[in-house]
Each structure stands twice: as structure tokens, then as C-alpha cells.
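Next comes just one chain, in C-alpha cells: the form predicted on its own.
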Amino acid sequence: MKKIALITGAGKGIGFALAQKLLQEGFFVIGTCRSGQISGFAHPDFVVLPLDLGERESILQAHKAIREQFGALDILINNAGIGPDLDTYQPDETTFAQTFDVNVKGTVFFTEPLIGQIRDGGMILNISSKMGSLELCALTDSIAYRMSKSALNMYTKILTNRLKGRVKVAAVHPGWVITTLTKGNVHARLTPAESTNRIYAFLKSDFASGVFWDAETQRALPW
């Protein structure tokens, strides 16, 4: 039987490479964007569900589906997120919001009625950044992305306690990868291709439950 992968923000980007990299690897993939489509690609062990992480109601549509259309699951990515104040120095309240809607409140609350449905020996990556690491921050920029992705590693280190023993936990940074996330992101060092090769081989290995990694570097990063 084919083990189960469910990707967030699968639509584009290194979302979108993580699934065909897991399709390549023989497991099912039900990937989820806001639409609820991706065009140009189809694949007979491929499911698009819509999420949107900022609505309530679409967050209870996508558990309905995934509850009654696949049970069980194998490993959860949480890779949606978005970064709206990227490049800025000063907090905005708007954007403030949205990304903690998204990226914090919006991925905690998708995940903790999926966790019962992780199979024992499962596992969950919270895709994050080396920017949401309080030991490495020597910039000011980007402040709500930044905290966000510190609030991921919290929840994180959460998971990685409450599930000790049953389905192990880790943040992902995946490098510094081309994206349409920010403009700057068109001079970054790897493709999402790349960056997905790397987070696979982290995915394979026997990695310890709660570590930080670097999937570009392949090493632990600081919290």
C-alpha cells in the first residue's frame, strides 16, 4: 500500500517540487492550494484539495475531505506560508495579521485535528526559515515574517513533546530557494528542484525528532 503524503501549498514553488519529488517516490500525494487546482499537471496518485490557511471554512472543508476521502495519513508537510512584509523595516498591522493568520494561527489549527490521523512511525515538517531563528537574527527586516517562523520552531518543539515516540517532528529550512515569494528570490542559489532533492534526503535519513535543519547545507541550524 502507498504511503500518504499531504503537502500544503502545493500549487507552485518548492510545494509543488515536493510533490512530484514524492510521486517520483512511489507515495500518494494530496496536495492542497487556495484554488483547489493546479493546471498543467495531473497524476493518477495526485489529489488537489482548496485551502486557504487565512479561512476558518476552508480549513474545516479540507479536514472534511481529507477525513472521508483518505483516513489515515503518513506525513504531514506543513509548507504553505506567505510573506507580505518581506523587505520592509517596519511592522504594518495589516500585513502583520495576515501573515500570523497564515503562518502561525492558520497552520496550528489545519494540523491539530490531522495528528490522530498520522499513523504511528509518521512524520511532520514544518517548512520554515533560518529568519526565524532568534540565535542567528542580526538583521531587522521582515519583522511578522520572521516572528512567524520563530512561532513555527515553538510549535515545532511542542510536537516534537507531545508526539515523542509515535511521529517524529522537525522544522525545515529549505535554503535560499527561487521563489515568487519576494523579488529578491530571483538570485537565490537553488531551484525548488534542488531544495526538494535536499528535503528528501532529510526526510529519508534517520533524523532525530525536534531538530532545526538546514536542507541546503545539510546541518542543524540554532534555534
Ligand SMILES: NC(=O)c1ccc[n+]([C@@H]2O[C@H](COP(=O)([O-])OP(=O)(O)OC[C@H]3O[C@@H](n4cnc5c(N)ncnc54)[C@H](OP(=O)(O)O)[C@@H]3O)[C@@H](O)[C@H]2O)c1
Second form
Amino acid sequence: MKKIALITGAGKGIGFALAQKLLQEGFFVIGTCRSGQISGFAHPDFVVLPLDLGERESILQAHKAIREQFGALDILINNAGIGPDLDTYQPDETTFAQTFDVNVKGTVFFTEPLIGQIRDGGMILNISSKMGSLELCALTDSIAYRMSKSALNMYTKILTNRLKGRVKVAAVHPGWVITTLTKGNVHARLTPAESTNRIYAFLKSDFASGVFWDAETQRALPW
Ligand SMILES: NC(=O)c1ccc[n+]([C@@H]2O[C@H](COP(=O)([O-])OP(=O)(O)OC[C@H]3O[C@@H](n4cnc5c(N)ncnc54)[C@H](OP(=O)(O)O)[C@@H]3O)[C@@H](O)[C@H]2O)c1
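What would you give as the form predicted together with the named molecule, now that the form predicted on its own is on the page?
Now the full complex is given, and it begins with the chain already shown.
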């Protein structure tokens, strides 16, 4: 039987490349995107569900579909994320709320009811960012984005403690990847496919649960 991976934000960028990689590697993939449709790509082992992490009703509908259409899950990859305040220096209430709604609140409340559906020996990967590291922070930009990824890292630690011995959990920095996340991503050097090859190498490795992993350098990061 094929292992089942659920990837949020699978319609473009890193999430789309992750879906393609896992399909190549023989997984059945449930991908989500807001529209529920990914044009120009189809695969017999790929199902797309609509999910807007900023909308409670959308999260509930996605849970219902996942519960009714699929049994146990093997891997949950919380990839969907936004950064509307990336490269800005003053917090703005609208983008701050949007960022926390999607990257933190939506991700937590999407994940919680699914935990019981993840098979023993399964895993949860939270696609975080080096920008959420408290120890590495030496700049002053992107307040909401950085804080949201620090919060996601804390959720990663909490899940690690809660699921010890049953499900492995990690926060993953995908590297600086050329995507539509922000126009000013001057650091971006990896293609989504290069990033996801590295994330896949990590996923297949015998990693210790609770790590914050830099997929680009293949090294652990400080929290
Ligand atoms: N690119 C980088 O250099 C980099 C570095 C560090 C971390 N990351 C992280 O990597 C992850 C993927 O980002 P990316 O670079 O691939 O950016 P991207 O191409 O902009 O993709 C973002 C994904 O998030 C989804 N999304 C946006 N708003 C959503 C919402 N309200 N509800 C559900 N899904 C939503 C999008 O889905 P739709 O198709 O519905 O728009 C899209 O699939 C993010 O968590 C990001 O923070 C990226």
C-alpha cells in the first residue's frame, strides 16, 4: 500500500515541487490550495482539496474531506505560508493579522484534528524559516513573518513533546528558494526542485524528532 502524504499549499512553489517529488517516490499525495484546482498537472495518485487556512469553515470542510476520503496519513507537511510584510520594517495591523491567521492559527487548527489520523511511525514537517530563529536574528525587518515562524517553531517543539515515540516532528527551513513568496527575495538561489530534493533527503534520513533543520546546508539550526 502506498504511503499517504498531505501537503498544504501544494499548488505552487515549494509545495508543488514537494508534491511532484513525493509522487515520483511512490507516495499517494493529498495536496491543498485555496482554489482546490491545480491547472496543468494531474497524476493518478494526486488529489487536490480546497483549503484556506485563514477561513475556519474551509479548514472544517478540508478535515471532513480528509476524514471521509482517506484513512490514516503517514506524513503531514505544513508548507502553506505567507509573508506580506517581508522586507518591511514597521508592523502593519492588516498584514500582521493575515500572517498570524495563516502561518500560526490556521496551521495549528488545521493540524490538531489530523494528529490522531497520523499512523504510528509517521511524521509532521512544519516548513518554517531561518528567519524565525531567535538566536540567528540580527536584523529588524519582517516582524510578523519572523514572529510567525518563531511561533511555528514553538508549535513544532510542543508537538515533538506530545508525540514522542509515536510520530516524528521537525521544523524545516527550505533554503532560500525562488518562488512567489516575496518579490524581494534577493537571497533566493535554489529552485523549488532543488529545495525539495534536500527536504526529501531529510525526510528519508533517520532524523531525531524535534530538530530545526536547514535543508539547504543539511545542518541543524539553533531555535
Ligand atoms: N521561498 C523561500 O525562500 C522560503 C524560505 C523560507 C521559508 N519558506 C516557506 O516555505 C513555504 C512555501 O512558500 P513558497 O516559497 O513556496 O511560497 P509560494 O510559492 O508563495 O507558496 C505559498 C503557498 O502557500 C499557500 N497559501 C497562501 N495563502 C494561503 C491560505 N490563506 N491558505 C492556505 N494556503 C495558502 C499558497 O497556496 P495558493 O495556491 O492557494 O495560493 C502556496 O501554495 C512557506 O511556509 C514559506 O514561509 C520559503
